[in-house]
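Presented below, as structure tokens, is a lone chain in the form predicted on its own.
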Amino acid sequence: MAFKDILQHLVQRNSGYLELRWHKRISNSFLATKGRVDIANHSVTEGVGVRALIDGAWGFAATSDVSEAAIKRAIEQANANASLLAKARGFRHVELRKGKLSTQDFIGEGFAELQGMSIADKLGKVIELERNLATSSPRIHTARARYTEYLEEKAIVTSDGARCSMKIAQPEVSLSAIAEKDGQRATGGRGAGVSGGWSCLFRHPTLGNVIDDIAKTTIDLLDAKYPEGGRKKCILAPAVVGLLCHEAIGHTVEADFVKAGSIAAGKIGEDVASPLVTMADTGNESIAGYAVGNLPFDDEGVETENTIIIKDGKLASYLHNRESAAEFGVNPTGNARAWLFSDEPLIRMRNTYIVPGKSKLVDMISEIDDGYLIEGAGSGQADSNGEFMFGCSHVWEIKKGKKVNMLREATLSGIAFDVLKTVDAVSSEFQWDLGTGHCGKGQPAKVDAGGPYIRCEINIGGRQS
């Protein structure tokens, strides 16, 4: 009997609310330096979460035994714990929007591919990727590879409707170099994720000529100046506009975050960007492919929509567990998602991006007399106020509508709805560019996040060469 037909079998003996939600996940990482493997992990987790709710408390148990009797075990132990809870404060109204619940049995693209591969055979291509990098040139002083692959099955069932199972495959591979001269070093850096098999991972845009582009940036930074610090007119590239939407905006638009008092709360029909903005997070990406970040469903069963965050600058939606929807007035989005069968459901991005627009970067740059191309997007922080600062790795300077020089080690800082309304140019040009490692709020999440070239004023850092 399959895994979701267990399901089904078990929360039709329960009376209330239950949510029974099966994981298993094997995943494989490994990393290479100096010709060699350094590291290689191998895991595998299986269990199953329950949620049950009674008089408006959520009880939640878990098992990593998946027999049924360690089910109905679990199920126990969470109506027990809501029971507890609901004494404890009093009853409270709970609804749960349903939207759309999904009953789709979904194999993702790749995911036979991936569990076919040997791994030997993946170990053989993340050895030949650092060999090629170090070899590439005699300043590259170190070179690291590093691969990671989840092969994902779900099984999810709830006892208002959703009865939906997964299998999806999400492999990432990320290159970095050090390179030194003169007792001078410099990094650089490149990496993909996407929700496929291992030949749309090497298909993806950003690892088209990976090895000589790592190669010749990282040398080029050896001898680069930093920019001039101040408020500039600034083309951000994709993986940087993918880091604004995600850290910046995304994050202050979950609804959680909103009725904590995020600077999204109570914006809905406002301005908070330029009318070329549109900004969306979608679980079934359509625009450019690869993108890492692709559910058919959620954690709570609810099937995964494009859900428009911003519409020609005007903010037109938070993000929504089943819960929250109730509470607001509207449908969940499908943004519900747990890391592990032991984990609760918290609300999550999945695919953040702005839609293109119809400009074209050589005339984005060709108008611009002094200011930025910003690449190299690096790590960050963001506020609940939308606040930021980000690190870029390098710079372009543009002078007089052109390209000039690379630049090194930039900061750009801003607050992420005053940035946006100052675009004045979207491009039509567009790529997913941040695929690889996680999003981290109390519990990690495979996401990603891009866009097009977009125009604007913002605060750039950097320091006296």
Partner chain sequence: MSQTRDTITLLSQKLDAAARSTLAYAKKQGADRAKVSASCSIEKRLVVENKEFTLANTLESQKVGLGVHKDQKKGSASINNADERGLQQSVDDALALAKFSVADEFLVMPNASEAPKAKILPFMWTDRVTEISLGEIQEFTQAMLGRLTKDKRVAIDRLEVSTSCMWHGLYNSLGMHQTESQTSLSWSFMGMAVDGKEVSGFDYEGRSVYSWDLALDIAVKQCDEFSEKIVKNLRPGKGPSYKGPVLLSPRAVEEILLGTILYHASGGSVMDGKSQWGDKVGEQVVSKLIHISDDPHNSRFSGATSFDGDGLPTAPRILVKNGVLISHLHDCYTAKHCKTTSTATSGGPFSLVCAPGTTDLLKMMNARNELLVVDRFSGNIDPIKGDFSGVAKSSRLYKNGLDHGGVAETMIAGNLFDTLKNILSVSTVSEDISGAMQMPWMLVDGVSVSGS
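Could I have the structure of this protein in the form predicted together with the partner chain, to go alongside the form predicted on its own above?
Left out here are the partners and the other molecules; the chain alone remains.
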């Protein structure tokens, strides 16, 4: 009997609203550095998460024992927890908007390919990548190659009609290097993650010529100068656009943050960006075909969609789960996501991006007299007031319409909506470029982000004399 059928059988026996989520994750992680294999790990996590809604109060319980008897006990515990909360002073009375509940059985591209591939081939490739990067130049002091894959299987059944299952694969690889010359060191790296198989991963544009590019950039950074601080005309590369979309805008439009009073609260319909900017969060992207946050449905069983957050510069929508959708009087957008069976679903992004425009990168550069092309996106953080900070390993100085020198260690900051209002060009070139690593919001989540190149004004952190 398939898990979906077992869950369906159990849901039918419960009186109130019930959501059962079976989740099995197989992950393989490899890390090679200095000719060693530091990590060669295989992990299996499986269990059932149960959410019950009684008298408007949520109760949650989970079990790693997937026998029918154990799931029944977890249902009883979730019901008891919900009943306890319903008696508490100041509990939130929850209502759910139904939305489009999924009944599909989805098998994602690449799942069978990745599942069927031998460990020897995968680990062998990681060892080879590290070796090739390490030997690409005598200046390379340390190389590091990391590969992680998730093979996800889920079945979700709710008492009001969701009855769906999925199998998806999410592999990612990242490479980094430390270069050294005369006691000076510089670091560089690249990575890519996809929702797809092995061949899809290694077709990712970020991984084209990856060894030579990392080595060259890292070695060039040894002699690079720091950028001059101040407010500058800049072109942001797709990875930096992705960071801006995800960290500085995306989190502020998650409905739970909106309710807490984020900068986006009460701004639906208002101008928040240049009319050239249309921004979205999608669970089934079709622009490039490899984004890692692709999901057929979310962890409440709601089918995902392409949610337009900003339309021609005006704030158009927040990101919702079923609960916040009911509260805001809109349809759920399929953004409820849980990391493991033992986690309750939270409002999370999937693939967040700015829609490509009509300009060409080469023209955008040629129109700048004094500015920067911002590449090498590193980590980024943003605040509820829209203030953000992104680190970039390198940027290109643009002088009189030409890319001239590569500079090191730029930090960008600003207020997201203010920066988006300065956008005066959006390229037709597009790339997903944040598919490695995880978004953290209490729980991790695999997300992607990217976009076209955009030209705007932004603060660059520099060095004061």
